[in-house]
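The data below hold one chain only, encoded as structure tokens and taken in the form predicted on its own.
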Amino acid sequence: MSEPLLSVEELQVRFQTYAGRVHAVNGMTFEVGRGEFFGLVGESGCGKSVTGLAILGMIPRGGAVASGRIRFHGEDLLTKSDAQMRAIRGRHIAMIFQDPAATLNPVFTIGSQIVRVIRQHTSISPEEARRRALETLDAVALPDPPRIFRAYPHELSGGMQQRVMIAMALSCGAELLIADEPTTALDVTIQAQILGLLAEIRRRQGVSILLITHNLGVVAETCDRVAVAYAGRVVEVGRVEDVLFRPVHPYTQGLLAALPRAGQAKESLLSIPGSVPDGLALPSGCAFHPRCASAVELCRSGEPALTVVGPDGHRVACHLFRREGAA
């Protein structure tokens, strides 16, 4: 892959609590390309959306950065300035949140909304951000765009609230948009809908998407590339056809086998014994060594690095899989 868009290298995040400090990310490390829709999956818990608002310095207080680089451009956005990172924010790098009812403001319409990121981050008069709200509100697909610029968010669905959610990312031509959990609070259908929308949008604007998702089968009809995470950092990363149909990590294995198939016995579902981690007190080595049935003794001791195992990128980290891929 040519020189990544978004380059996410050994990030840690921790919380500190009335009970202790947190480690909700824990050496998260991945790429998203130019272009590129790109899948990060895990169990609720293993820092996936931490790492989406540690991308757009938004960590909530308590929490901070204890160590890695977050590379945009190249540059890293750990080093920027407040200010700095509000001039990024929805210009260059913007969020669609999974609950679009609380992040919209009950008290202002759609369009007032819209305008006012678009003239935030650029110079242009009222009159043609009013009309640039329109060409986004039209551009997601929703109709009569000027009843839906003068309605309350109250007004409209929910599958029309994150069509609005992405009109207002793409409203100042950001080249990335952080989807985190987008389809969440939706039926099945308008699920179907707003995941169309997003790879229209890739197709047709070139903008990358960092999908960030627990539905692997999301993930198979949508994404290029997928990382997989569990209790803060990746543990496999490649194409998706490689990581979802030939998966080499035992998690990835675990989480695929558990998926429930057409005409399979209830009795026969799978699952992964044991429980994801405590953040407060996560085990040595491996963090899944503890429900893992192929652990050996170094899965105890020592952290496993991500390391090459198939071609174009498969990278899996595992005692069990040397650069060869053997065991």
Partner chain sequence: MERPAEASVAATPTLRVGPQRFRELGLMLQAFRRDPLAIASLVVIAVFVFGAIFAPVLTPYPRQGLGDPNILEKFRPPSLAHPLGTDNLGRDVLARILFGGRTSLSIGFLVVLIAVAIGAPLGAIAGYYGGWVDDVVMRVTDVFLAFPSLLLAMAIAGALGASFVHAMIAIALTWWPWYTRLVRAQTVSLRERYFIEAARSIGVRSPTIIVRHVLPNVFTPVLVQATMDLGSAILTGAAISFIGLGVRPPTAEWGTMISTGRIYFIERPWLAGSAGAAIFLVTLAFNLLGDAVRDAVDPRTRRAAE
Given for the second form:
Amino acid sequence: MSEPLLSVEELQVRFQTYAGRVHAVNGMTFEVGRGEFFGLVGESGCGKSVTGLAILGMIPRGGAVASGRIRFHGEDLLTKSDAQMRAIRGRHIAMIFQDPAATLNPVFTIGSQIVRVIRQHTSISPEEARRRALETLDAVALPDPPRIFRAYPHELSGGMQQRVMIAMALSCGAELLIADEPTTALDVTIQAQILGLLAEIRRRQGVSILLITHNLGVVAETCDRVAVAYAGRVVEVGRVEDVLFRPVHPYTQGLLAALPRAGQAKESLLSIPGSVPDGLALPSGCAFHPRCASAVELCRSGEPALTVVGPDGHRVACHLFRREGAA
Amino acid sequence: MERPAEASVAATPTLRVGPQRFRELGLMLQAFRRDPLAIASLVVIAVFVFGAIFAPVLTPYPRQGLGDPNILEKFRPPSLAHPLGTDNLGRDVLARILFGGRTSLSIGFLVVLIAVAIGAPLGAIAGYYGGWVDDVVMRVTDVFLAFPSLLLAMAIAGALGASFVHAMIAIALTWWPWYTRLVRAQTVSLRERYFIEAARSIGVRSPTIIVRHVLPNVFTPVLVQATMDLGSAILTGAAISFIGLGVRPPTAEWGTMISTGRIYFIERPWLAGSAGAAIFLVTLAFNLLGDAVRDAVDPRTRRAAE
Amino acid sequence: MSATAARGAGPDRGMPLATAAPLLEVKELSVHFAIRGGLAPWRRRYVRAVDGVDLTIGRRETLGVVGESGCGKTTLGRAILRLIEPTGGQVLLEGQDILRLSGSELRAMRRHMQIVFQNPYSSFDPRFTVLNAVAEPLRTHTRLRGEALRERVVAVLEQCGMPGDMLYRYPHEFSGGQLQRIAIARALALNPKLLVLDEPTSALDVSVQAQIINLLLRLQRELELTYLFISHDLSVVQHTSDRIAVMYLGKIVELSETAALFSGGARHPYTRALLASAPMLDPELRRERIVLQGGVPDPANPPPGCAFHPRCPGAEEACAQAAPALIDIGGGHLVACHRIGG
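Return one more block: the form predicted in complex with the partner chain, after the form predicted on its own shown previously.
After this comes the whole thing, all chains and molecules, with the earlier chain placed first.
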């Protein structure tokens, strides 16, 4: 594989709160290739959203990157100045969020907001910017772009607002789009539209997409590769076919077994006992060991590293597997 | 991460009776202790309250504090015998300030108490029931808010005569709508949460829900507002007395003292000056205390203080 | 068009076939909200959040209600419990019309029908201990006090998988899954007959969601409960429900056995689109994509005729004229579509 567009290496993020120090991200490692649709999936508190914000240098107050590297085009983003990061944000890496209504400014028209983003990153004339804004609105399949251009955010439905966010993200030709739960607030039928749109712009414009989500079904339908995160670390990563259909890590297996599926109505689901740990008091060793049915002594003491277990970079961080693999 | 309190508590032994509430209180007091302004304002208020309560024992001139004139010693400048001098009737100004504190502080506390007692339940009712109840209550509060308290005090003094009680009623009447607004807004946001609906679905009566679930949960913002309002209520009480519509002589009151003292202000500034300083200190102290209470109960500002 | 497809629980669960009378019958239930114009009644507009809904639930049965936001499913649940005052219709619990009860009769009736909410974090008064929260329904409806009350609380908590040693802890000390267990315990404290579950797992993580679903299924078996299971998540409803009602803009558009609906028996174009839109894990289960155009219309300004016709791939002229009735196309399978069975 050629050099990836984005690589996150052993990223650690800590938050200082009044209750103590929260270990939000604990050695997150993954790579997103050019033109790849990559899924980062996990439950609440697994550090997936913080990782997304860290890539853009937008960690909320109280938090900071403790160690690790975030390489984009081979350059470490963590060493960039604020001004350099501002130039990269929006221009090269763009982000869309779960709640588009909260991201759009209610007192400006859609058009003026997109034009402002374009002019902030390029030196084109207002007319040129306006034309490009209309083009991107058209590219995200919004009906009647001139009308949308003049509309205020509240005049659009949630799905249309999310399209506008995508248009805004694409308006400066970003190479990487980070989508943090982009369809969680939307209805299923609208979710299908937005996911279809993301897949289409990836195909048409070759944009890389980092999709952060809790929904395994969404990952299965859209992504090429996926990383499963637990307690701030990647526990399994690989092609979607491998990770979701031949899972190796007990957590991935448990997550998939816990999903209600066809043909087993009113039967007990397999569930993972206990609940997700929070970053204040992480378990020792492998963070999953207190909930893992096959945990052994080693799991309590040592943190497992990501090890290759299959083709196409299928890797897993689990002592059990390494032991079996070594045997 | 969203709920950082969870794990820390899960790690503690389980069977402890209500430790969390005390832990919260402890954190509050800790934050409070770290705030020098809060401590200073608390000390100032404590000194004035102490002085007012024990005025008869603290001053050698308790009769003068109650109003007895002593014409022979009028207009004495500050001295050892009279640390703040004497007034136009020869009374010890310090004694008058201490006794005046009884009146002024009572006005403050009683006004706020009456305002909370009327305003908070009405706000909870308006916010809880919504609909036309809300509309009616809120329009009534608007009507009361439209009256400046001084104007209302004039009207009441004109109709019933000037007195301590009438001044208090006048101020309280213009004060309660603020609590109605505050509590209503808090209640409306509480209603967004499911536990009020859960209580309804259980079959708890609405008045019980208001008393049991709504009012205790709006207590904190009301406490903050009340602390800040104490200072303003004292100030308003003094203003009403200053224009002669509140407390009547010979009862000591800071506003009346300024009113009398201002005639002699150029030559004998200690008369109006002492009373003015008392009002200023107490009002400022209550405002700063209110700020400190708000910061101490809000976990976000508490964290920032660390 | 009252659809009294009174079906009880099947004999497959080792129970005698349910008695003919269903536990709950909802007839022509409507909830119209006024969008208030303040004190100006002439500025009011109405939203038909629930518009003439008929349904029945047999004893020990789970009826799933699915639909997208704004379809009225949550309002339907609230209206059945009369937490929202319906505009018209009947809600018969064991034959008694809940909508005609007086205030005190209704409060007494509440012990038979309870609700579990979507967000466990806001389902509890932050100032109440677990003991006080779960004891509140018992204090309201029974004479249990002191030790007897405590014992009942511990028993019902343990039934819901919560250890009895956390009675004096406060809601914020628990995780979402634990709180949802306590919320279920509170709802079950009075042995209700009907439980309305309003998206009970939507706020929970996948691994915890499975625990709560299992708990609900076990409690239903053990306590012979009847559920109205409201959810936007098709797979959850599919897993928990005997029958499923699909709602769109305040109306039921299709109601059928779960198995039939999910094995290709869905007839209404909206149900089909909904099924096709849900992201599916297993590639072999992925259906032909039917991506609907546009979004759900403004409920205050619904389209004429069939509310779904502007988005319907097969809409005809008749669809814009009149709203289709919900008709039985056989075996209790109800569909409201001009192009089916009409």
